[in-house]
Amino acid sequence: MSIVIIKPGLFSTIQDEGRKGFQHLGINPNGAMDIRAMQMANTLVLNDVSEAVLEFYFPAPVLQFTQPAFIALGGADFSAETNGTDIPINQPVFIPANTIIQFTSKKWGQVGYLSVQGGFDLSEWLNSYSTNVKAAAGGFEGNILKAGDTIDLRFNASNKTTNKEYSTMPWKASSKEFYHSNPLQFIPGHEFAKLTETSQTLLLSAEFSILRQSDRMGYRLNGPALELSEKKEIISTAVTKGTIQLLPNGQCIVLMADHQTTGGYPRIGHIISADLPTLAQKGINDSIYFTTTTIEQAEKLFIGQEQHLHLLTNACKLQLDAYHRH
């Protein structure tokens, strides 16, 4: 039982919640760009939220399932379909053997996810299935997916259902808890106070946009040039996903899933975890605004998202039990 990659799409990889506990050794964490979309896709098919998924961009991959499977799509909406039938996002579906899934147009977002009940039959590297392309490790053979790759699955859905036709499960999820159109909230970083007063005001009032040079390592921004009140070399220090660094040209970069473990550029802020899904789904030339917040508010929003995911998990279990009873 497997998925065959007919066309690989743009930078399609296997990702999970990331490789934790190894940054002190210089190993970047990788993981899904949009953790919440990955977790929700897993929840819909009753996987553990940390189960590895397929992450993809547009143009998206063309996939063939050699055996029946329960799947769910999350994150970006790329108009998935099979044999002319639309496949919804945020709703689990049963697909029969030899189903081919393709994505025809971008409706919303930048990065999509596909979960399969039971997950992929792969080997972990340093306690994670996430693909580390630079180290050529993790994921599927340590690389982006290519045409002809065959990824084995752990679970045979045909053992759990008598239905042999494509069908949409009678429950779905709302992702609005994880995305918003408000300014991105950040905790001021160690070097924020070293910005000039004018630059601090600009960071909190000006419009920034995402440059084409952005990738999974970081989103490069275009906006008014920011300045430090005193230009000094700083010692390389720890950074994380969401760290806003000030580059020598006065522009900013926001570190993302494949970020380095340390950096020597000023850390002027750290985008809160609850707002990272919103940032992950923004694309080239999209506008971004920033505002400061507190650690207490960041924790409150994070806990709210965790509670939403927990309620979704319980609801999906009840719905699946009811579905099997009927």
Given for the second form:
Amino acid sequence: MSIVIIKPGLFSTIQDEGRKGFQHLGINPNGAMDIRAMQMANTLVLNDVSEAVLEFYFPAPVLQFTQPAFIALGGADFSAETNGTDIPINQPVFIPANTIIQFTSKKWGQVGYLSVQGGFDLSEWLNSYSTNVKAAAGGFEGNILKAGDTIDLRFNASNKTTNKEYSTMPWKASSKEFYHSNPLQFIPGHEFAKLTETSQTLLLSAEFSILRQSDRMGYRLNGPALELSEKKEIISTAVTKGTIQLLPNGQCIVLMADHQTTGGYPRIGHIISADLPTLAQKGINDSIYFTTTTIEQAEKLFIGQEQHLHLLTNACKLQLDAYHRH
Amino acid sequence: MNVSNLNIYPLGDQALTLQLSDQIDASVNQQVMHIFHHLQNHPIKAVTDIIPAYSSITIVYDLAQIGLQHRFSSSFEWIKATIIQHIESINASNLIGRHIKIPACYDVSLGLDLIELAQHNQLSVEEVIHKHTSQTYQVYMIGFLPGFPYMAAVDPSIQMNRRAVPRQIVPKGSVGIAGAQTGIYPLDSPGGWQIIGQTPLNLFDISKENPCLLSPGDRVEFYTVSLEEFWEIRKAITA
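Can you give me the structure for the form predicted together with its partner chain, which would complement the form predicted alone we have just seen?
To see the whole picture, the full complex is given below, headed by that same chain.
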């Protein structure tokens, strides 16, 4: 009993919150690009927030479920449908056996998630289900999904319900808390002060756009060339998701989920965790503005998102209880 | 350990970096390794990763797990204070890390840049091999690829900068030189280091519980094997 990948889509992988504890060995964390969307999709089907989900871009995959399941879609809205019926995002749905799900158009965002109640029946690699394509490990066979791949599910929804037809559950979530428009907030990096005054001003005022060469490793930006006041070689140190590195040509790259563990380019800033979902949902040619913030403010926003997620988890539990009593 | 010369700065809102110096130096890296080992053996709440580098160490933490710390203005300040306390308690004395011998075949069919590097340094190929195998290297850090060791210091007489144009594919196991550093590619990968040989060993193996052969702080010595021995060892490993 499983999901069969009919069409693989552009870059579909299994991801969770990421592989923690192995960066000292050069093993990058991977994990969902938009952690909040992944957590919310899990919460909606009463999974643990860290359960593995399917992550996809547009064109998105075509999927066939060989068994009934409770699922939720989150993150990007790619106009999901089954048999001519629209499937909402941020709302759990019951799908009967042999449902085929496809995504017809890009309405909002870049990266979508599908959670299944009970999760996928896969094995962890180094304590995580996230796909590490470079190491060919984790996720489903360590790779992006291909046509014909069959992912087993842990849980058979037919044991839990007498339902035989597609139906939406009577609860949904708002993802507004996790996204906002420009500017993106960053904490100045160790080499921010080494930018010339003009470059500092440009970074905080100019428009940047996302280049085509962007992927899960990093978002390459196009903007005014930034300069350092002294060209001193930097010794490699650790970098992290959200780090804005200054490349030798004066352009910036923002490191994302598949970033290398270390790097030797100047770190001019770090996008705050609370703004990474917003960045993850931006696509090629979208414009970006930057502003600085403090660590205190960054933590406050992060905790706010955590609390929102927590409230949502409790609300979903109550809704499920009510649904079963009904 | 004395922390007065430590520069501690946030690396975003869920990591901080402790910088010990802005130079590549064996004794500084030893201090980094002492901190690394201490923090590995004395886990701190919410810390998920400890990443040593040449002259710095980065601690990654999960903000969601820290919770309110009333005496501090932020979780960053709490974790910073906690780490300083730990470091002050470190009694750094003896060398740490394992000593590991790695076979390498320096046949020119595998050492793609060996002849060029010898010519660049006006040495014979044999002299380059001799000098590369006479040194014990310290694994300063692991990065770039899973299990890729940045090791130093290479004898100044066999140093050479990275290739101007990186190769599309450097074969797995390739041993390279970049300036004063020597390294081993654990996977087939694009790369710009000057390749002087290849080890038949697997630096990275996902089927193992500990997938990486080398860890930060290890000391590494190379010894030569013939092309025949190279293939024998590789066959024995893959069998």
